[in-house]
Structures are given as structure tokens and as C-alpha cells.
Amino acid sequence: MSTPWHVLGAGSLGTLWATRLARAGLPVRLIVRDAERLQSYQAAGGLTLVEHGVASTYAVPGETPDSPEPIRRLLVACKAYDAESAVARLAPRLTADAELILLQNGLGSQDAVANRVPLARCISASSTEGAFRDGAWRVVFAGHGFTWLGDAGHPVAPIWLDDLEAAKIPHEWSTDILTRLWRKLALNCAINPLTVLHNCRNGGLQEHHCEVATLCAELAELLERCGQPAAAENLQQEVERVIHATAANYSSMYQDVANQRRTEISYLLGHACKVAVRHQLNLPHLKQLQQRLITHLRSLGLPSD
């Protein structure tokens, strides 16, 4: 019997992984916040995946964090700001050989989780897959992408990558996962905040070329100083390519703000600015962008952390 996948977080990526794993016949359990959410989930009859316009529902068993079953493999798919406290609540259920797969945006939450459960193996993931929810317990697979996974402290790939193969989740084990995470953080910092401040789709940033170029130069400087030269390479060209390729899309931060949700600013722009201070690096435009975004979020009555 294969090890069950416990999925924490029924957002778009958590649901996307859970449904594909279930579709492949693998054992999956969805962990929801509380008894009330569990009741809502059970009433829906499972998780629904919409792919190529076809909806399929999978009766993935649901449970609450205080369920007694031990957890050996945990996919942490909640927001970066919820990850540490959510994992802390599950810590008593983790087995001695537990492995956590961390699907959070940005940087900072991964270390916080690892420090909270020092005996578990924490594997970081960086995904370019596109998905969005169009209803409760439903996810639309919007863009086929790729997921890189890696463990900076333990480069040997885990055997359960076979499960991802079976579930047709395109992936690769990366021995330089930190480079991937830093690169993605820089892309997010150069695009997401500006889409919020200019109130536009990603493609709208083509009209703000100078601002994007200035940010990319400062972010590349930060990456170099952090010992991530590979992540800094051709950063501006990559940012411009992403803006062009995803021109019709709204960034995740734009969507959070539009839906009156808390953003992951602390783990994106906030993390970049904090690391710059630590390295005594003066990045005025990045710092100014952070201040503008904080002011904007507060004006909308949204959390700025």
C-alpha cells in the first residue's frame, strides 16, 4: 500500500495536485481547517478538476487537523503566511520519517516551517502551473507548466517522485532549488506589485518598460550579493518574456487584492528588502516599491504584512 498523500490547503495548487494524484489511483487525504469546512466539503462530494472544459469530481476523503491518523507525506499548499502555523498544528501527527513538500510562493516561509519541525525532511517546490478556483472545492487547470523540487540540505531525490510520474505532474528534481526559488521570487517582485499599483494585467507592464528595467537591475544586484549569480542571469529578458507570454493574465497578487484577500508581500518584496538590508545593499527603487505597495494595501483596508 503506497503512503497516503495528505494535502494541506484546498487552494488552486493544492486541489490541482490532489485531484491528479487521486485520478492516478493514489491514496490522498484533504486536510481542511475545521469541522464546519469539513461538513461543507463532504456536502460537495469531493474535489472537482476542470480540464479542457470537462469537469471530473474525485471523492478524496477529508479530515480536520486533529484527526488521529499519522502523517508521513504532507503537501503544504496553503499561503506562505499560513504555512508555519498550519504545520505547527499538525506537528504531533508527523511520523519520525515524515516528508513535507512546500509549495509556497516567495522565500522565508520554508525556513520557518523547517525550524518548526526540525526532524522532518522539508522539500521546496517551485511551480509554473496555472490554475484558479471557479467555485468551492473546484479548480480549473488553466496552464500546463512545470514543477521543480529540491532539498538544499539533502540532494538525493525521494522515491515518491514515481507518484508524480503516475499522476502526470510534470516535474524535475533540482539540486539547485534555491536558485529556482530566488529566480521566481525576483520575477514575482518585478511583476506582481506593479500590476497591483498600475491596476493592469501582466501585459499592461509593457507600457512601463523603464520601471520594470530599473527593478530588474536592482533585483539582479541583490541576487548577485546573495550568491545566486545564476538566478540573476538575463533577469530582465526573462521578466519581459513572462510579461509577454502571460499578457492576458492577472498576477496572483492582483487577484488577491481584487478579491480583498491578504497578499504574500512579506515573502516576496518584503523578503527581498529584508535581505538587502542584511547585506547592507542600497536598492532605492525596490524599497520605494515596497512602501508604495504597503500604502496602497492600507488604503484598501488590507493587511500590509
Ligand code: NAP
The other form holds:
Amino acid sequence: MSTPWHVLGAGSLGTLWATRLARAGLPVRLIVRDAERLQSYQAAGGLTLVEHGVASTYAVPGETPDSPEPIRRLLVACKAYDAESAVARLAPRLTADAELILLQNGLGSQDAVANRVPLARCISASSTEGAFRDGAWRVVFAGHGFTWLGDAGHPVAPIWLDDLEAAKIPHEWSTDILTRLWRKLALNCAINPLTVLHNCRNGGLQEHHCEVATLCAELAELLERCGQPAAAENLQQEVERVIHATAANYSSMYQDVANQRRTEISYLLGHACKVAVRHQLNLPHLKQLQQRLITHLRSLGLPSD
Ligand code: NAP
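Compare with the form predicted on its own: the form predicted together with the named molecule:
Complete assembly follows, chain above in first position.
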């Protein structure tokens, strides 16, 4: 019997992974917040994945964090701001050789989790797959993409990548995962906050070319300073390419704000600004962007962290 995948968080990405692993016949268990959520999940009869317009339900067994079984392989699929506390609750259940796969966007939450469970191997992921919830325990696979996985402290690939192969989860083991995470964070910082502040789709930023260029210059300086020169290479060109290629899309931060959901600002722009301070780097436009965004979120009654 292969090692069970415990999936923490039954949201968009958690469901996308859990259903594909289950579909491949692999053992999966879903960890939901509490007994009330478990009851709701059990009443629904499983997780539903909608792919190419076709809905399929998978009866993945559910449990709460207090369940007694040991956990050897944990896919952490919470938002960045929930990851540390959610993992802390599971710490007593982790085996001595436990491995965690962290799906969180941005940076900061991975280190926070790793510090909570210093004996576990923590593998970070950066994904371009897209999914959203369109009902309780039901997720739409909206954008096929790719997931890079890597462990900054240990370059050897884990054996369970075979499970991802079997589950047809497009992936690659990356020996420069930190560079990938920083590059994605920089793209996010240059695009997402401005789409919120200018209330526009990604393509709307074509009218704010100078503002975008100034931010890219500061972000590139930051990446160089924190030892990520590869992530700084041609940053502005790539930001412009993404703005053009995704012109009709609303950024994830825009969607969070539009739906009155908490954003992951602290792990994106907030993290960039924090690291800049740590390196005594003065990045006035980035700092001002953070202030404008915080003020805007507060004016809407949304958390600003
Ligand atoms: P999501 O849909 O909001 O799902 C997060 C899930 O975590 C929710 O179901 C939430 O439960 C659960 N959760 C939070 N705390 C928990 C706890 N203590 N115990 C058990 N469950 C807990 O988020 P998402 O969109 O999947 O995003 C997850 C991460 O992936 C984010 O960092 C995001 O930026 C990143 N990402 C997402 C996508 C995407 O397309 N969605 C793409 C790339 C990267 P409740 O339902 O009870 O609130």
C-alpha cells in the first residue's frame, strides 16, 4: 500500500489535487477544519471536480485535524495566511520522516511552516494551474498549467513524484525553486496591486506603462540584492508580456477584493517590502504602492495584512 496523501484544505487547489490523486487510485485523505465542516463534507458525499464542463465526484475520505492517524505526506493547500497555524495543529501527527508539500503563493509562509515543524522535509511548489470553487465541495478546473516543486535545502527529488505522474498532474522537479517563487512574486507585485488600485483587468495596465516600469526597476533591484539575479533578468519585458497575454483576465488579488475576501498581500508585496527593509534598500515606489493598497483595503473594510 503506498503512502496516503493527506490534503489539508478543501479549497480550489486542494480539491484539484485530491480529486486527481484519487482518480488515479492513490490513497488520499482530506483534512477539513472541524467536525462541523466534516459533517457538511460527508453530507455532500465527496469532492466534485468540473473539468471540460463534466462534473465527477470522488468519495475521498474526510477527517478533522484531531484524527489519530499519523501523517507521512501532507499537501498543504490553505491560503498563505492560514498555512502556519493549520500545520501547527497537525504537528503531533507528523511522522519522523514526514514530507510537506506547500502550495502557497508568494513567500514567507513556507519559512513560517518549516520553523513550526523543523524535523519535516518541506517542499515548495509554484503552480500556474488555475481553479475556483463554484459551490460547496465543488471546484472548476479553469486553467491547465504546470507545477514546479523543489526543496531549497535538499536537491534530491522525492520518490512520490511517480504519484503525480500517475495522477497526470503536470510537474517538474526544480533545483531553483526559490528563484521561481521570487520571479512569480515579482510579477505579482508589478501587476496585481495596480489592477486593484486602478480597478481594471490586467490589460488595463497597458495605460500605466511608466508606473509598471518604475516598479519593475525597483523589484529587479530587490531581487539582485537578495541573491536572486536570475529572477531579475528581463523582469519588465516579462511583466509586459504577461499583461498583454492575460489582458482580458482579472488578477487573483483583484478577484479577492471584488469578492470581499482577504488577500495574500503580506506574502506578496508585503514580503517584498519587508525584505527590502532587511537589506536597507530604499524602494520608494514599492513602499508607496504598499501604503496605497493597505489604505484601499481598509477603506473597503478588508484585512490589510
Ligand atoms: P481556497 O480555495 O481559499 O482554499 C483554502 C482552503 O483551506 C479552504 O477550503 C479553507 O477551509 C482551508 N483551510 C484554511 N485553514 C484551514 C485549517 N486550519 N484546517 C483545514 N482547512 C483549512 O484557496 P486556493 O485558491 O486553493 O489557494 C491555496 C493557495 O494556492 C494560495 O496560496 C493561492 O495563492 C495558491 N494558488 C491558487 C491557485 C488557484 O487557482 N486557486 C493557483 C495558484 C496558486 P474553509 O473552506 O473552511 O475556509
